[in-house]
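Just the one chain here, the form predicted alone, laid out as structure tokens.
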Amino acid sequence: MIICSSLSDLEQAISSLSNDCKIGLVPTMGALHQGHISLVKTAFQYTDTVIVTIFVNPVQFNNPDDLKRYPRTVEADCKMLEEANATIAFIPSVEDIYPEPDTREFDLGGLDSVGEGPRRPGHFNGVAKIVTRLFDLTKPTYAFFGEKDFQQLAIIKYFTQKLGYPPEIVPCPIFREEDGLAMSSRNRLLNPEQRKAAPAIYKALSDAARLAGQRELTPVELIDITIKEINNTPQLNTEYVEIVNSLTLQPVTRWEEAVEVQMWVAVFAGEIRLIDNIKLK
């Protein structure tokens, strides 16, 4: 694995590559775990070359504090794409990904007006400018993201298609610890009794999953269910649930509103912010 810690060693990486090669690019935030490794083993099913980043993109924390206990693991996230034979790993500064202010507003498609949106003003219009940012410097083919951020997802599909850019965009499944918790960066800030009960998350939206199914119940009483039982569970604290049509990412009422309905929430464990969905239809 060839590591790539400034731009111009990404450029000789690239450059050694052979002309008609198809690139498959993972970008991350780092402190890996095996969602991300999933990630990876999928992009090798597309192609024999896969670019993993590692950069914490401070656009798009809209809360200093997040952004300052964000875990970093460099060292170890290295050895981890070792093992999975990433081809290449860029861990880029500050400075290489924005030499000057990004001042880029992007076209959202109002698919940021919901969800995460409103509680983090500006994170979307973040994640725009840095994905961009590394299809601009990698050239991929193909970009893979994980369905954990589902919203998020949506919005990369958006932008990407109504802006011209040519990866296709490869959605990858929630990857989960064998009790249920999906897998993410933030777990490892969990104290004990957070881990043991973050859990609830997955079994509440398995819960609410199984409700929707026998559609006795509408789609603002099973919210109301979701965040009770969510709740119930000492160290958990909801922020939000939202069921939302799967594809316009709007608030859906009544179920026949859409073919395809995905819940999804927010809940606080202590100060630590953990997100899950699944489909309900």
Contents of the next structure:
Amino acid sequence: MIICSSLSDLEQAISSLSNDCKIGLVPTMGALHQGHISLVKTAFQYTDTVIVTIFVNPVQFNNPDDLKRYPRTVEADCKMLEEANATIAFIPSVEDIYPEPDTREFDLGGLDSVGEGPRRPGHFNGVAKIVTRLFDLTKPTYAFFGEKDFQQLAIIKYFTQKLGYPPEIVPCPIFREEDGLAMSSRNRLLNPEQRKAAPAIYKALSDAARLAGQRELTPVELIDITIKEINNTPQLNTEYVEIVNSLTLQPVTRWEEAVEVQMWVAVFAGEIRLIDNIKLK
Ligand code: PAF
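With the form predicted alone already on screen, would you show the form predicted together with pantoate?
Entire complex below, previous chain first.
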């Protein structure tokens, strides 16, 4: 694996690749776990040249404390990527990525008007800045993103197509711990009690998916039941539960309104904010 910690390293490494190779890009913010490694493995099903980027992107954090405490474990990350046979690990500095302030405002097609959008102002615009910058630098044929960030994935697909960027966006399934907790870099910030409580989030989502198929409940009633179930677990405090059309991301008030329906949640375990989602229909 070639480790590139500057733009010139990256240029050099890419120029050493064969001209006809197809690059698979796996963008990450580091603190890697098996969910990230599953993205790398999926990437190798598409191509034999995989670039993994590790960059804690400051412009997508709306909360300075969240940015400060975001876990940084570059040495362990490189070891995992080496074992996963990644071709290049690109670990740029903030100056490499943003030599000047990036003032671009992206058209996100209104997909940021729900879920994380209003709760994390500027977050998705910041994601669009880094993802397009990484597309420009690595020129991928494929780019791999996890479905845990369901809304992010939809938004990335939207602006990639809208702006005419070439890569195929490949969605990768949520990777879960044995007890159901969706893998996330933030999980390592949970204290033992919070970690023990956190699987209740997936349990509530799974219960909702069963109820959505079995009983005559409206989406609003199901949201209510899910919030109560999560909040019944000491340590957990629901910020929101929404049921949306999986394609337009607009809230669904009647099941017939959409062919595919997703439930997504944001939950606080103390200061740590966890998100997850499940397909209801
Ligand atoms: O999902 C993430 O880890 C980040 O939002 C991404 C896509 C790497 C951009 O910083």
